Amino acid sequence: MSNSILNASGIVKTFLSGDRRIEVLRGVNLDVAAGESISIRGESGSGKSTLLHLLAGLDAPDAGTLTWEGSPDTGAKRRAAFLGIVFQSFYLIPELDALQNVLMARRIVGHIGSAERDRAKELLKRVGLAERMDHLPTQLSGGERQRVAVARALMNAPRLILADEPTGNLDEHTGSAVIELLLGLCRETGTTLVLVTHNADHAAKCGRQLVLREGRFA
């Protein structure tokens, strides 16, 4: 069997500007081994949160295949189950406090009862918020928000974990901290995780390394 938990073959994304059709990806290909740790650098328009997007089912290519552990199906309510998104900007849900921001992961698969309160709280001592669970988003700080979005990434368990620049709003030392906890969960539970940084650092920190470059991997 395949240890193959993501595949992305022959990947092609065009956006248009006026008359001008972009070729933003020309054919990108990955495979990703479970339990890797991935890094995707490139310059700024070089397609880097197009191709997240991509392999999290978010849009859809113009070309190419997707497959996640050999399935094409990558329908809202698999990706649920399967794989937890950090995004660069928290989303978190401003009326609700930090447990149940976490939560709101799991309400979209299932039903929540005493495990899965458990749980949450069990990973928001994880990230350092411990005494934090019952505050809104507007009562911490970056870091701390940053925290509860991984947290809430890995509330279901997932298999994959895609990071789109988590420490883009963050200064260098807490987006170091954030990046050093999210690998640090990442190994301790086996999930996979592909993070797509500007940071040469933190890229450096991830398994392998790979750079975007003209559309394609360098």
Second form
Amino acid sequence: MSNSILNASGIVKTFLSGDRRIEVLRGVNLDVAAGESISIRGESGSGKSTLLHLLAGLDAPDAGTLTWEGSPDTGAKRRAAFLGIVFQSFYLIPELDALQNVLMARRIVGHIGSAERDRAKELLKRVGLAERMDHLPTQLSGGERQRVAVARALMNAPRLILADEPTGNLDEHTGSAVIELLLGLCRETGTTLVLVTHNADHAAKCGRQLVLREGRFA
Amino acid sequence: MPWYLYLAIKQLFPTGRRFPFFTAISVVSVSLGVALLIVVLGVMGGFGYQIRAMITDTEGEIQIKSRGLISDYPGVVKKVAAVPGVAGATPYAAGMLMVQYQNKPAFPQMRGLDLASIDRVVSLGKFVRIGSLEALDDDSVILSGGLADALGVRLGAMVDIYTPLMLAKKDGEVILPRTARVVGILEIGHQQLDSSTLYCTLRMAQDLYGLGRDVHGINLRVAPGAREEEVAARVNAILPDEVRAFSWRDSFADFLWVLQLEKNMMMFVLLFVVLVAAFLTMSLLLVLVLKKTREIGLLGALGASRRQIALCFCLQGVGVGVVGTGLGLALGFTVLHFRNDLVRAITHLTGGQELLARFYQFSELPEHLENRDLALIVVSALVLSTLAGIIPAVMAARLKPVEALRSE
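Can you now output the form predicted in complex with its partner chain? The one shown was the form predicted alone.
All chains and molecules follow, beginning with the one already shown.
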């Protein structure tokens, strides 16, 4: 595919548990086109999060290849500009307010100026937190925290967003609102989305649905 | 501002949140260590400085002594006064006496002063509490405060003076004591000198000791900016071998060495307080790394390099060191400023103020912190705090983002 933004080929990942070798991923192949939205479902322990970490370049596969826009460079520096990640547990920095949490994604990449501040504020407005920018994570609800995490993932205008069960810690209603927001923002900005979820309804909202079973896509 | 510095500051001193326990404990422990070093080294330095001031105020920076007596002292004074770096020279005679007032005896040190030249070397007049140095003549004496108190002498009283010379009877002749009027009471601030010293004219001292025209020694004042040791060496170059010039440092070398050793040992021992504070900071930073494992994973996921993550935690150690040292300096100098009030308060509660003064030779607790000592304290505290941050920083940097994110 010429406009492939992410390509994983023959990904194998095994873990050692005592003397046992557990083969979590057994040759996963995935090609994601720019602008696409993909959901990955699977039972607990099926390797969804492991796959996502591998796709994000946070872990190395035992076998197989991974490329981002055709390049095998999946290092930290490139990751910061290329993709945004949304985690199940939000992972906001408790000492920073909502605005500074969003800006942290940019700080790591480079300089913070008025343009960056304006963008972070704009993103927080887009996720409905215009009035909560100076609130610390402890002063926000679970849904609000996840919306800050979504804004942070979009801060560097990434080509790809990887979301690892972003609704896992939220109630049904709040979770659906976060998914709608994420999909809407990705559509608006043309950002590619790979969503790992348990929830069939949320998965159905994506353009392509994949199911991970016994270490491979079914 | 780089993100790791920004985050280090925010984690140490977060805005809008309760001041972190970790920061408070670490900063306080470093502050106490630094303050303790400042106070102890300040007071120890003060002893040395006070002794120097006491010696140079009363004897000049250089003393010329002979194995026997110095004869033709006017010639020697004239010669040494011409040496570059010498601002003034004055001869003296010194020895032990017995003073009696209304059948009350005391055994002070005598100091015979040449009134014509004393002002060129020592400003003794500024220490005269009652009476004046100008009133001193060959029939009068000035007593130190402690001696006057011990004898119960007031200004104008007549005292009897005995010298060892009077013990020797010559052809059955009994030499009567010399009577002198007390024209001044002097207090230098040094317990030993203030407790028992008698000041008289050089002529009177020569008479009392039967020195004729000879003297025991010559005190020299060094010109401002001149180095005492260099001037002493130049003076020695023109003196005969049996007459030598000693700088005050040479004269009190053993005492100063003991004082310096005591100060160095204090520094060495008290540095352990800062070292313990550094270990405390390190252990608290290690706990912080464990507590923030997932955040470290997040930073890695956001694109932070290992080096940057390490710097973030190392800078927290530096931050603790900088703030702790700053507060420690403020606390230390505040305690030094109020040291005498504190000592008075403590001795008021426990008693023994006089004992303290007698033991330490000073009526007030002295203070003098040398720039070298101050720099050593600051650098030690900062280096140890920075080192304290290195192990947690390395531990944080070694965490793999994916493992950190998975941690519970």
